[in-house]
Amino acid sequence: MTLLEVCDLTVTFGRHRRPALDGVCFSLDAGCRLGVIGESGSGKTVTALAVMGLLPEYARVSGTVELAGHQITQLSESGLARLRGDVVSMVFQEPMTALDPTMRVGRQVAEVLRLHAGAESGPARAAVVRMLAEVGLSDPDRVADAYPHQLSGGQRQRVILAMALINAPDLVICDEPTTALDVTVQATVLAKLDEVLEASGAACLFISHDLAVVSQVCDQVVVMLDGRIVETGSVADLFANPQHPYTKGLVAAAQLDAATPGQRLPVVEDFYQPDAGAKR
């Protein structure tokens, strides 16, 4: 069953701007998982945005983005923000911008449940121990008791999801939730996700620069390129297989990243040189 269609999505900023993204299509079936990925720039945020219904009022759009039967882009804003939380949810990358300093994380995340779910202050507390408990943190009534900066990098990111969680979504979208945490921190918090959507069987879009992060968490993957999509498939495919010069460069980063720590990536313009004519 389709839960996330996405067709023929453009997107601009600014009247003479190239689009930020470019006739992308995609779909997301239920209890799946889709990568995104792609450099800096090349329209991966922008469709998270798109499909939170997040973007700003200047945004020109045009194409579709249904979710769950709603059509994202014609919805209101009272009408997205029954969607958020409830249906879909989404773990940022940087958790600190995402969590209010001035407030307990218990507290934060009760206000999502209380919000769609109108749980009383008693039982939405026990249901915030036993999310942050399942996200992997090991004190979780400390953690909860606790501020945003008196937690680590992945305790914080595991309260983000935990937030993003509570109230067991369709959707769950990763925007690069990984990339702020050293190594180590990073393998623990994509193994807790990977069991918490397993255990959850919610859908995830994760997205990411990285494919072999990508990986480890999906199954199924777009690379995007300047607002386009340019190459799918599964990551098995992708990574024996690449035809795209430019997903090629990414699967050659990915293998000598993994064959030889610490060693420098090869620069993507070493493997991609777009034609002369292409649009830009």
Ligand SMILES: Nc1ncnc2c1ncn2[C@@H]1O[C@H](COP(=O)(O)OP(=O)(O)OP(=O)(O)O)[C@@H](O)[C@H]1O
The other form holds:
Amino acid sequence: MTLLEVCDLTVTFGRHRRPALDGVCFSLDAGCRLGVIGESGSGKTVTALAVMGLLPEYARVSGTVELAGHQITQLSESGLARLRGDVVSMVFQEPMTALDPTMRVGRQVAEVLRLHAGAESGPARAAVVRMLAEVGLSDPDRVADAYPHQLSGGQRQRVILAMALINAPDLVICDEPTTALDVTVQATVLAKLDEVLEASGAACLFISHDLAVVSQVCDQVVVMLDGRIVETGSVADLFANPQHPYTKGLVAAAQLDAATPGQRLPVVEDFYQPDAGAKR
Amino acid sequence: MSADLFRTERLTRRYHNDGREVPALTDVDLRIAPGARLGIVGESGSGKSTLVRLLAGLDRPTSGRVWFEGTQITALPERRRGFLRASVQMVFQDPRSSLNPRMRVGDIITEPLRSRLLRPQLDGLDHRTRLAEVLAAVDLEPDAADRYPHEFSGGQRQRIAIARALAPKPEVLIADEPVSALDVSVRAQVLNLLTDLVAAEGLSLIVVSHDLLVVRHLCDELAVMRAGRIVESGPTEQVYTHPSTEYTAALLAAIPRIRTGPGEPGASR
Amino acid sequence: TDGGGATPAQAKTLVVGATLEPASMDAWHNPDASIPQVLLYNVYETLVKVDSDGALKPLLAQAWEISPDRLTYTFHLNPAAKFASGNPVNAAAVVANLDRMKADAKLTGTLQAQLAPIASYSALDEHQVQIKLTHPSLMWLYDLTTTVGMILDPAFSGDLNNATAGSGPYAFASHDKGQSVTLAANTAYWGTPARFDKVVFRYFLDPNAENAAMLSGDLDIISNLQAPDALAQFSDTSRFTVINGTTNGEVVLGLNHTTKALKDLKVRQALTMAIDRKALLDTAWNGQGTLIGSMSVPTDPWYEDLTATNAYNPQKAKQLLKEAGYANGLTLRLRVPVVPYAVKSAQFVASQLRDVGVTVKVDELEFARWIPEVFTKGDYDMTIVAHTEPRDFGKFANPKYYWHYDSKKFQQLYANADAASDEAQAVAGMKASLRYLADDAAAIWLFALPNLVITKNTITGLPANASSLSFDLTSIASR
Amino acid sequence: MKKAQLIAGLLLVGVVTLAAVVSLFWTPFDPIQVVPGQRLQPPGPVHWLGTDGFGIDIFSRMLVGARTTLLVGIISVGLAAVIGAPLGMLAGQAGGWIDDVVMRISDVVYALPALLLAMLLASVFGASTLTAMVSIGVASIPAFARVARAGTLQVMAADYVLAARASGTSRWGIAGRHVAPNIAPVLGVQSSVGFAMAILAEAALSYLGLATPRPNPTWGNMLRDAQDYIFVAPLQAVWPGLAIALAVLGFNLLGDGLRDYLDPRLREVA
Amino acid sequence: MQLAGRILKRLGVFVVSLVGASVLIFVITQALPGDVAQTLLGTQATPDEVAQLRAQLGLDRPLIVQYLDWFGHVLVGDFGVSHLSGDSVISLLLPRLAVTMWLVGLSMVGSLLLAVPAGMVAALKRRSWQGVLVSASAQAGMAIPVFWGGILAVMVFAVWLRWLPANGYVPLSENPASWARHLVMPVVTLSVVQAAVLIRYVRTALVEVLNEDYYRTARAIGWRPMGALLRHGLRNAAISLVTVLGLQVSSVLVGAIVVESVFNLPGLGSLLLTAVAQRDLLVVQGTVMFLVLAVLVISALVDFSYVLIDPRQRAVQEGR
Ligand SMILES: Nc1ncnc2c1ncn2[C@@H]1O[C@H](COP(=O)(O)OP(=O)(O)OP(=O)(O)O)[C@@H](O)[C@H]1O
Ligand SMILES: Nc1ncnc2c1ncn2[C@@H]1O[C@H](COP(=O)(O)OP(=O)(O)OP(=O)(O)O)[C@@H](O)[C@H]1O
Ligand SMILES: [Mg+2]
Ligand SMILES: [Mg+2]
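Instead of the form predicted on its own shown above, give the structure for the form predicted in complex with the named molecule, please.
So here's everything in the complex, that chain up top.
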């Protein structure tokens, strides 16, 4: 069953600028994990925001985004608000800034419940602590009473994950959720994400420019370049056997461990030359 | 003794945060030979940046000493650190925040040349020609000099930062997380550039990173830090293949690798 | 039962708007005119008072006699008069007051000067007091109508700053600092009873605030409208009555007679002729006030219209200046205190003197600075200030006074007039002195300040002129 | 949008400046000559904005007033900026006890009523536009010092300052090349706000006889004079009031517009 | 222990600031020409009499002695006696202080009540006409002199409609209803004028919040824009706003002096004006000391309030 269907999505910021997204089409089945890769500025975040309906109001959007039977681009702000956090949720890149620094994280997680389920604070608290434990926090009670600044990056990132999962959404969007973490923490967070996604059966749109990370989380991948999707395929196929020259370059450049130390690394430009002027 | 490029002795740096002490660096003894390519790795907050800032003379230690080419620099007043400033240059993690948004690229790159401290060392260096040289060295168009940092991509910005570091013809380049803010496609470019430059100019290189693969690619020696101390050091390949501490082993194990083979998805396996 | 429309006993309050707030209630040690404004005649009574037209009237003294040599005054006290405390106002009380003041070294300078002519005094009997002067003085009896004549209950021993003990129809009740002074009716008053249970003097720093309070019905009376241009606001005769009388305040363009150019009569005349004072009054003071030609106002017994002396004539002014050797111009400093009539007049004067080739540099000074610099040190060429004390032209006879007007002729004229042995002769002498001042252009008299009082239509009995420092409540009633 | 702000600001400030410049050479009537018979004329073909209580053409006075008003704003804000901004930068860059001392002094000055200073200056030098400008300027120093310090602290924390230090740039170099340009925009905004305050403060001071003496017109003292005629001729108050409002608005728009325009990062963003 | 140390240091700085302020105040007031002896004696007195009175009042002593005498007493809470009325400065100050505190305090609250909602609209709708309208009216409001607004309010509400008394003051303890009626207009006037300035800052602070990640997070979990801003924006914006508010207090105090004169309120402003005019220097010094003290206390409170608003300030920071 198709959960998310994005069709011919085009997004433009400002009158005289190149579209940030240019006719993007893809679809995602319930319970599936789709990775989105591409260099910085290729439109990954814009895609995610379009699905969330969180694009700034001055963005001009055409095309359709259909999520669980709702036309996102047609919905009112309150209609969107009902979906967000319930049907679709998002895990943001920066664990340092994505949480309100003035509110205890337990309350922030509970808010998600209260906004959608109308839960009382008593039972909500229990649910929050349970969820925090589920995302692998060993001391969920203490964490719930902590302010964001009292937690480490990895802990914060897991709190955000808990916020995204607590309402058992159909779709979780992760926008570069681990770039701010160091490797060891990243590994545990990714492992936990994999585990809870598995358990809840939620679908996932996973955005990253780190191919290795995507390859560990996802089964399908789309490759974006300058606001367009240039290649789609399963993780195994695409990384083993990239077709588009850009993808080839990306895969080659990403494999640091494959190169001999000190030797020249392959770069994208070795495989793919953008047409003059297209790239600034 | 004076054969060392850098030598530190019981180097300690504690920060005071509202009265509480944070031991960022504790009793670090380190020797770096001229021409070395040293990588410093470790988890976030382990004191890597603190260590290199002390080496570059941008901060003063709480206790302990630092020698650069046989001269003890810890006690030296700022105005007598010209030789250090001329010889040691730094590249920072975030190319966005390390470039002044209100200065033109040309001015940013030539700023070190205008320093009064460095002038004696850089006698007769013409700013315009040097600018053109370093821009060429980092593979940027000459007209880049007239533009502002925000007009460049992340990779280009990092190249501008490198060009600035190269301008005063340093002997040592210290790079604090030079590629962690860049995406993979750009990372390769910058790493290539650094490799080439180090080879071409005969630079000594000190690279800080939490990414072991980056360090392995650039450096022949490795120091692993944890909680303000160096817990392991040695030739890169040796540490990489035969880590002697559990911590290093964990760091190595956590490196994500592209999984191209068939099998169930999931990092846990 | 009570008659028809009589309202139940309701406290009747009169609210009067005023500008300067007294710092204390002690008029003997504080020269502030704001104190007698509240207390004189209302709380403290004098032997003799001056009425709206400037005439002397009996108050505590039913009658008085002056000896032919004008040196001995005998006052016959009203036997009914008593203090608020119930003690009688008798000859002993008057003598006690004189004793007290004579013995007081801290008494204000004005009072000490006014006591100076007294040679001796004594109680002839219970109700008769005799006072002897060192020399005849026309002014002295007038002085007795002011602060110096106020009779304090000799039994009083409290703090004069915050209490009163007089014989008037009202007594001090409270002082709400920064806001108001409240008087309460003296229920035991010996004369016509007070018509109000309470009189509140509310003080305003900002004239607009005072006008607004009047317009909104919060005030019954504005005791002296600060900006005559605001008069139009009160033109609704169904609500307000405007009383437009005179005051004792002569607005004087003072000339510093030590300034070289101003020593020259021709220059002084020229300056006088260069200023169209009628136009000045119309422009600066909305035409309110009286044009005067010398240091005297219409309520003075010796008043004469002298406005024709050195009348407006710019041609002649230029001519005179040329004759005096200032054909190529003359620069004078006009240093005025920051009070509305002065700054406005200054602007007008500067403009008109410019027309006859006199450059005027206007300098506005805070009053506290005007006193030491202009008044005390005499550091000025011209200044503008209103002289509000009644019958004060004798100041021109004092060469040390800030004008430094040192005319032997005038001093002679004035001394003779004040010491004249009969009243008619004295008045004639005063007229001559005033005429001399005008002819000599000793100063330039711009106009006399109007007494602009606004009342609600329901208020009656206000005196037309402010002939004394008192805001006299005794005749005011409300319908 | 951003451009529109800048242009509107430039336009308004331009009009004020033009009025000031024109008044140097020409006014329709003598701006200080009293005309007794002509007081309080309504606006008409001869006197475009009517005449004031002295029968002087208001339009002429407005033109000349623009000069003083502009001067008061520029000089007092300039004074405050020239002293306050470097002090704030010093405090922010030096830190430690220098920071403490500078900021505490600035606190104390900030707390002192400007009125006292104005009185002092007026009594020593005589009240004039200059003494008013100086006291308003001095009273505004702390605001500039604070804004400059806050901005400096932010800049000093940026990596590019560390980079500059690493390449041997002196304190002065950092102050001049990095701190100053980066705090200039906030100082610009502060200046436009300060300008507005200065115009109004001058009006209040001349009310107390502590600023521009008669007959020289400033919009502030015209507004103060107009209070007397608020019932008789309310328009008297409207002209200078409007002029002050527009000038203040103009400088605010200009300040905001310039900040956005001068920021290279924002220049082409819609 | 550490906290005690910090408080002690803060207190030390505070005291030093006060001493500095006292010197400054003393020097400035003493440098004013004219003196209270002259005011007391009026224009009749001879120079000798003035000199005599000066000696009596102790005004002829060396300045340093006068200063030490004055400040020594101030330290023990004795501000001296008004030469003019003989009242103690404190007894003159306290009732005035109450008036000004009500005026300033209520106006701060009022301006917040106006500026926060308006600032929210201006920030959220900054690209539509509502937001532009709010911003524009704030800009226009800033350009209106306080006294002008006050006079207008009096004309409308006291003179035409007669709903409220034109001016004056009644203490709260005397008659609460009347107290309120007298304060409504001055408070609203001052609030509106201050709000115009404040809106700008609120808007800026909120726009910053709109760009924060946590605001986006709040939207992503299902808050509508206004809800997210109320729940997560205000408190964070408050961190930068309290600084501005602290700064505003001083300008509100200045505005209060004007408003006090328009509405004839017996506050510190009118006390200061008359005392200066009469050169009643002890009253001037006392009043200004109080103003300085108020500003310093408020800036200390602002620092303290960070701790309340921002939990990061409560514990020790982790560093960069
Ligand atoms: N709010 C915005 N206003 C204007 N332009 C925007 C905005 N957001 C994104 N863009 C532009 O849209 C393009 C795509 O941006 P996007 O953030 O989707 O890139 P990304 O692939 O997520 O990159 P990164 O890996 O750096 O996060 C970029 O050119 C960017 O400048
Ligand atoms: N200026 C500072 N003031 C206070 N504490 C600091 C400061 N700089 C660093 N620290 C603290 O010192 C410790 C070491 O910091 P350092 O920046 O050297 O770590 P790092 O290894 O570079 O980490 P990262 O990988 O996150 O950059 C950390 O705990 C940090 O919080
Ligand atoms: Mg992105
Ligand atoms: Mg670091």
